[in-house]
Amino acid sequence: MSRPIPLHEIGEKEYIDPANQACQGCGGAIVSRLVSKALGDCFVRAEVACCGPAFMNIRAPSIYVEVFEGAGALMTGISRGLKRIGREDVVVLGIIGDGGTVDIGYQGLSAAAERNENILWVCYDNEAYMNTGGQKSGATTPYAATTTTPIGEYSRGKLERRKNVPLLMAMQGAPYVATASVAYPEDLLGKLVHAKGIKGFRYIHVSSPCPTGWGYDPKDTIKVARGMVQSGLWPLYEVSNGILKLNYKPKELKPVREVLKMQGRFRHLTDEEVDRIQGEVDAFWSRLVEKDGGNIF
């Protein structure tokens, strides 16, 4: 499993440029620093389309296609030639959003970890599709509005639960699959390296709040996604060859409450939603406890 990184011990250089098109406040962007320092000066990064164009000012080698679902086929086959060519050594990246991981790309995503390619795939999951109007994906979180599940009078947001893809990763048998947080950097960093050491499929799902399509002051990005690791609605865990591990535990969760009424996209809810999405939060929780230092299968 891995340990938690002091941001002390990573150390100072810069794998990235000063600046970038992001909009402020960007949880993408800071997956994208913290990524780069992680891994260092010996990997190659692989891109599709979403909103990784305006923060991936990364300074390493990277192969960039229009193709929104062909990240599991374009880190293949970067990871296949180099390979073919003795250079096993340098990692293959993909920092990838939610909307090209959990839906257009998952077929690409599950195939490649049926293989166990040798790749290290990052998703920051911002929840919608955000380079593109801010339409929901699977991963968007129950009730939230979005531009494609508007509040109105027939429409209460998004009804359908979020797709767990860290867990189907899991399920699939990759050797390591975890969630992390841009509030954590020290648990990401950990993961990252930790990841970085091993060889074939490799997966981390990150909470990278997004302002914008959230509604929230970009100021406050931090601050939200400490809430919904806190409260439950991210919980931060690894699964290493099928043994799962919680990495923050504590005694009492907070109440969801508290952390969707800081989001512009939940302002609508009624006490009944707020109980129903506490609900699922308090049962999901309970089966991770459940789960922790055992084997998920």
Given for the second form:
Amino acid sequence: MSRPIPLHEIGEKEYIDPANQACQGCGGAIVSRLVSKALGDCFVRAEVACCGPAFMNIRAPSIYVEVFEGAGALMTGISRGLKRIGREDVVVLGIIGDGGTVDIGYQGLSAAAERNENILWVCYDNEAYMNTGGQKSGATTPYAATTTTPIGEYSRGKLERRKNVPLLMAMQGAPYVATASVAYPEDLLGKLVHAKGIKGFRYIHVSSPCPTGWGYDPKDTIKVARGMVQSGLWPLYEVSNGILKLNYKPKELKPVREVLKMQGRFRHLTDEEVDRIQGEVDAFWSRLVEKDGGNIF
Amino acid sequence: MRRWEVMVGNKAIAYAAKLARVQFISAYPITPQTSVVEYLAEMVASGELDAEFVNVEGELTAQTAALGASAAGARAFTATSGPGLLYMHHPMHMTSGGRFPVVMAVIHRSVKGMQPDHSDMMAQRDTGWIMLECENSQELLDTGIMAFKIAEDERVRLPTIFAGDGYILSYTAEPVEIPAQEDVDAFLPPYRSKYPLLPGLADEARRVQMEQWGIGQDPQLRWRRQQEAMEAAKMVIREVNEEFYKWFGRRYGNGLVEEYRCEDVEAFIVAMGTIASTARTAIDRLQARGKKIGLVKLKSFRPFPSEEFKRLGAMVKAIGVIDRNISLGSGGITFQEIRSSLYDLDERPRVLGFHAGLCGKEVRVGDIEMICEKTLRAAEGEEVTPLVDWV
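Could you drop in the structure for the form predicted in complex with its partner chain? We only have the form predicted on its own so far.
Full assembly next; the chain just shown is listed first.
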């Protein structure tokens, strides 16, 4: 299991230019910065269609290929190719959006996990297709208004549950799976450094709020992300070879209402709908607490 | 040591990949390609071939993984057929656009059924891949080896397809000479990418890499550079074809087109793939009867050898073009491209089109004799109709 690492222990070297093209308050840019710092000088970055190219100006060898659906295969090829030229020491990293992870890229992701490819997949999850204007994805929180699940007389936003890809990856037997949040950088850095030392398929799913798509002031990204974790909307846990560990376990969760009301995408929610979300969060949390320290299988 | 073996076309393809010492193979089954990757899997399993063999979950992934391996600096190979090739379409653009010299075998299968025609590859016509067509298993093996040398040439750096007709070649056994490994090693040295995706790459290499990936430049430049590489490939294909001849005693025309009995003829027909084999017999029979008609086999579909057709077209009065394909709403693809190649001639020959062998429809020697006879009538000045026939 990982141990939290404070930012100052990681070192001062920066890999991403401050002048990247990401929106103000972008969670994904924070993820990119922390990931590159944690991995240091010996990684290559694979990128498919997502907001990622906006923060592509990272001082590490990167490849951007417009195969939205192909991140798993792209990283597979790079990893096997590097092995063949005798450079297995290089970490093959993908910073992939939620669309390219849970929707269009899921087939290749799942297959790469099955083959236990030697790659590190970091999903920065802003819960929709934010680069194209905020369309619903399989990672969107239920009831959220998105540009393809707008609120109207016949629509209450996104109705489907989130696809829980971290647990799906864990159930596929991936050696290391973790969730993380931009609001908990020590936890995220610890997980990245831990993952760096493991060979095989590693998957870290990071909650990365998007001020543009979620409808909040860009200065509040960390506040929103922290609220997600503290309310149980985004639990922090890791699964190492099937053993689950809850990394953030407060005595009591905060009500989801507080974090939901900070976001424009939930402005339309009725009390009944908030209660329903609260119920689902509570149920999932109690199952996680039950499994904490034990085997998820 | 070189040796002979009776083998099916798919095995000849697998031997080409093995002799080229591919380092990465992504594999997904589809009839009639499947046994190509089965043979390779056996070679890897037995230790005969030391390569990464990745059983992927679809052709899109097969192509993308090969791209990734090539980007990392490894020699990468995959193979597919028909619908599988269609499923690769999107990443194929990325492979060529990134200038990754992946080599792929295509065993033709129609997009309208299991049997072969060239519709699968023609649907990838504009993906920026070099496309070399083969008429028998020996040619598949030889072209497969040449394909790596062409693709990896610094003047080219383009992914390359070598193709053959499904069933007719894939599952038909014939004697094939297997070159000696040491000769192939000398002909085709190991792949050393100047632009691997690695930390610490020199600035100049990084600049070229960025240009290939379209970062920070005139947005149109990548298209232009790729077109220039395609033009350069015409020369490289000819060179590689000659060098192959020096090592192995076999060549395929000038690498772009192969003339068969075209001396002192009034007309010739054009064919790609296995139909060219059938056509040789028809030409022999007709020439035995004193008919002045030859055959031009189109080997390099991309880059398209328009200069060769201009040269050849100036020598005859009529050309009959056999297309095992159709661009619906427009017509036979090689028919049109050959006609276009002749436009600048002062005296242009008549050009007739023939659709034949689509969806695996059998093309017999008699069919080709009929094509030849119609072409000869046109050469004699007769007004033959229709301009385009279905055989």
